[in-house]
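Next up is one chain by itself, shown in structure tokens, the form predicted on its own.
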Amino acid sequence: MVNIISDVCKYIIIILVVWYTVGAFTALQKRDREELKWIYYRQNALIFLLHGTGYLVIVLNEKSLEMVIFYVAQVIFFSVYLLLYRSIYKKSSMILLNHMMFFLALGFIMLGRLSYEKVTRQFVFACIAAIVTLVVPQMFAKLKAARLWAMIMGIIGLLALAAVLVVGQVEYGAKLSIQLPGGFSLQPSEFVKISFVLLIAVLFRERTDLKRVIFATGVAGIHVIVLVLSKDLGAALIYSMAYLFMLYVASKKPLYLAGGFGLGACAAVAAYFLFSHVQTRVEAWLNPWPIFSGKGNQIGNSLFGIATGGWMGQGLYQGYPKLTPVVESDFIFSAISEEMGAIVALCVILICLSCLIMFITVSIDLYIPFYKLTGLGLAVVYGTQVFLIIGGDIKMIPSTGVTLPFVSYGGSSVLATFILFGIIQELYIKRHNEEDRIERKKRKQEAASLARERAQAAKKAGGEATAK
């Protein structure tokens, strides 16, 4: 009976995710606020249905009262957060808020299926992050304060990366995090990528002459070098891509972009010869099958899982995602593909693309250079991170050890992504306010023009009456 319900729920999940994805792209094209409002409410319903369907299967398989209580706690969290956010930030982007909830719900489902301990920890991380970041848009609201904080946080961020280099905990050949009391760990690079973007936006907000470009490149280079010395090459690549595109947008000189990619290619070759764990990942990427029992086990099992999932997926608890090492973080996308299927996996990619389009659209329409560069930098950070994890899971590129935002296990990743989305929300509100201001100014000018025309017509009519 449980297997039958699981099979039915598998198809229900596919329908719900596809329906949600269609709504995500429909919302990008709509301008009527009433139509958009109904799309947002429908997406909310789909998220709760998806979450409930997934946890129905989990509860039936786990046969645990604790899981039922945990599911109810998640529903309360989603409901309260949606209500609070909408009441505090009435002009925020509801589509981005819905995407956050969608990815969190999907992550809770997959982590709940994989590990009760880790999903409960992830839930605690998400609750703390949601509460803390409710004030992020307000903190970022004032330009002067944002500039000042960018400089301060840039310095603190660089010191945090240096601390990881000195006392960081080695994980999979790289120093990624600092161990905290209580068995928790902090990964500073997740937060520093945001302060890094703000710092570069401050440096390029007013001028991009050669002297400023050299200085900014030096600042970016120090960040990247510290990450390379820590062997956190995935983060180093994200930082590098963010800097290159911000430099290109600020200077409008393609030569800088081309030169940056050239240096990046040389650095990648150097990293291969300098670091043994990079050689291992490249070797596994090129051909994992001869070394499947050793170095190629992770990517090999990932590919097996994706292949056995097919279009429709094996269904929750019907696959073997736990055979893939670190599946709950680095290879969560392969677990989704295996048990939910390629259709759901493609929808996840499309919703990530929808977020990226929103980020870029919001940024392009802003007038103040600091805000424009901040938005574009965060868009590159988000897009590069998504590309790296999905590309690594499907063997498009070597694995880099980054997380899928909101979905993968990791408290630092969840909090940093909440902050990133919070800043984008404030930029969206600023763009919305600018549009309203322009519209009011246009209406005022039209009203003044109409008043002048009426005055001229009245004057003309009065002159004609006097002549008669």
The other form holds:
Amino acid sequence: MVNIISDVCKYIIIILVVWYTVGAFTALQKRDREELKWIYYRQNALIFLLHGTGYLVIVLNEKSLEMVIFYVAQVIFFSVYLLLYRSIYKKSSMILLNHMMFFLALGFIMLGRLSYEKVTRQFVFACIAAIVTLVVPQMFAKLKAARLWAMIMGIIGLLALAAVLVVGQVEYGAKLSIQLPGGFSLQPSEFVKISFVLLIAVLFRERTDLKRVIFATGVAGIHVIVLVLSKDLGAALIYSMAYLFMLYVASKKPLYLAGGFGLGACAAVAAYFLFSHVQTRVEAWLNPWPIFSGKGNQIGNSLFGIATGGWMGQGLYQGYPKLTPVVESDFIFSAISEEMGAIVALCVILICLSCLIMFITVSIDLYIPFYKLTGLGLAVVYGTQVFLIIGGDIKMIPSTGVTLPFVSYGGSSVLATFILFGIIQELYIKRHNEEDRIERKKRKQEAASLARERAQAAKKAGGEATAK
Amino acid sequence: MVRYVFVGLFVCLAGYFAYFVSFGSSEVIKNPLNNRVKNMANIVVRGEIRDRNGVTIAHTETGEDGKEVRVYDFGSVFAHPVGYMSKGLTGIESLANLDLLSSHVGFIERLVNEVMERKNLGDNVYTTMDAGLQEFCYQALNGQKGAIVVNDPKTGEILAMVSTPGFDPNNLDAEWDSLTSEDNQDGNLLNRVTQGQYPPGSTFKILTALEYMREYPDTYQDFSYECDGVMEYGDLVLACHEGHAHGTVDFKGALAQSCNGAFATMGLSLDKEKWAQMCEDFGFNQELPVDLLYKQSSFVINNESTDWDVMQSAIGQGETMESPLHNLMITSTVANNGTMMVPYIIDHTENADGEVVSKNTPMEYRKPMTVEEAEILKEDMISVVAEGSGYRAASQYAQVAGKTGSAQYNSTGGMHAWFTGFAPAEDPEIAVTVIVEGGGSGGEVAAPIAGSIFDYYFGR
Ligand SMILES: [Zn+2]
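To complete the pair, please output the form predicted together with the partner chain; the form predicted on its own was given just before.
Okay, now the whole complex, with that chain kicking things off.
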């Protein structure tokens, strides 16, 4: 009986996700708040249905009361967070808020199926992150304070990265995290991504002369070198991309972009020859099968999962995603594809894309350079990260060991992504305020000119009257 | 600008992913390292393999203790094409592994199975092979080392595929050690049809003749050669089969009599690069569109080749190597008006209730020769059987076209006996390639086997 229900749920999940994806793209074309509101409510309902369907299967298979309680806790969390956020930030993007919830819910389903321990930890992380980030947009409300924050954060960030290099622990050939008391480990590069973008935005906010570019490149270079020395190459790539695009947008000189990419390509080749763990990843990417029992195991199993799942997926609990090592964080995408189907996985790519398009649209419309650069930088960080993780999971590019924002298991990643989305939300509010202000100005001008015309008309009429 | 870069990247990502799931995944699924498919056997009873008429070739029996045994109804007759699944996966058991372990039974039935805690029945795979023909071919070889492969030249469907000595897949576990021991020189596990590498001998002369026709389109019909049984070219000496003197032979007669001297002479007048290129068009030194494990054929002629190399290659000796299946593909190209079809062995898959789940259709592979060229070669091959070395392949039910071959494989005069041909010549329904290892003369040993196959097929 359980299998039959699981199977039916598989198709329900596919329908819900496809419906949600269509909604995400319709929302991109709409700017009317009333219309968006309707999409928002529908998307909201779809998320709760998706989450409920997923957990129905999980509860049926796990047959544990704990899962039921855990499901209820998640529903409460989602509801409370949505209500709180909507009442605090009335002008925030409801669609973006939905996307956050969608990815979280999808992650909770997949992680819940994979490991009760991990999903409950992830849930706790998400709750903490949600509370912490309720205040993030406020920090950015005042421009001056924001810049100051950015400077301070940027410097702390760089120090934290350096700390990892010195005391960090080695995981899968790279130094990524610092062990904290209480069994927690912190992965600073997740947060420094954001502080790095802020720092560069401060540096480029008004000047992009050669002196400033050299200085900023130096700052960026130090970040990247520290990351490369920690062997966190995925992050190094993300930082470099963010810097190059920010430099290009600030200076409007394509030469910088071209030069940067040229340099980046050289650096990549150099990294290949310098680091043995880069070589093994490239080797596993080129042909994982001869080294399947060793270094090709992860990517090989990922491909087996995606291939066996096919378009419709095996259904939750019907596949074998646990055969892939570290499936919860680095290979969550292939687990989704294996059990929920490639259609759902493809929708995940598309929803990530729709988020990215929203990020870029929001920032490009902004007038204040600091905000604009911050938004763009974060968009590039998000886009590059999603591309690296999914591209790595499907063997399009060598895997770099980054996380899929909101979906992958990992406290640092969840918190950092909450902050990232929080900042974008504030920028969205800013844009609306700017628009409102422009609108108000326009209206004022129109009113003034109307009054002037009227006065002139009245004067004329009065003159005519006296002439008579 | 930033937007376009990232939209572009994501479109590539989605496109690559969709491509992988649609087209790249089937090969990955079949990878023997894929332990996911193995696990599917926990919820599905492996489906049956059946012949084109529905005759069961392999099925799974579940004992009272719930233990499953794979039973091969024809024993060693289908050993190589159907393969086995207890010591790794080979043959159709490997190609259709996922299909056999997938269940497409109806919703109600699954519901019932679920309640009764029974496994679902896997899908049944229908091969293109014909059990009757396969058994006949198996017996025709009569225990000799060799291989027979039969197909429909118009579609590429494999109708029979026999390689002997083989093995009984029902006793594979017990016999495994002796089959794989170093003392065993018989190569029982080798599918000679696809993995065997033999000098094609005179069967290759079809291609030499074709290249000669192409290079001398106006004069090839005037070709004439005086055969006294031994060709002397400078210091080089090349004998005809058993030193037989063929007298004056023209282009058609050279093929019909399989005169080595005549073909070596033709070979010496060919452009080496063009000749090598044509052989590659026919699949030599190339990957072939074959799903089963196979070996590539080789043809080595280039500008550095000596006259001796050329003379040897012209008669299918020297470094030329070919599998029986590839030989059949070339023969079928002549039969099919110059179009080479992709050979295939799985026709379709049905669920346990008999509804078709997936179906393979014939696919054209290449057109390495024109309709006219095929027509001329077909005429020549008809005369090989009608009045030449292949007369023993003639059938009382249909006109046969073909080519014999006696390929030397060692310096002491050991020869593999070949015959490759098709019938009915005017509208071919089947093409047959027979090889008997160390059998001697193709015309005497292989041609009669082919003839009996034609008689069986058209006479039953
Ligand atoms: Zn002769």
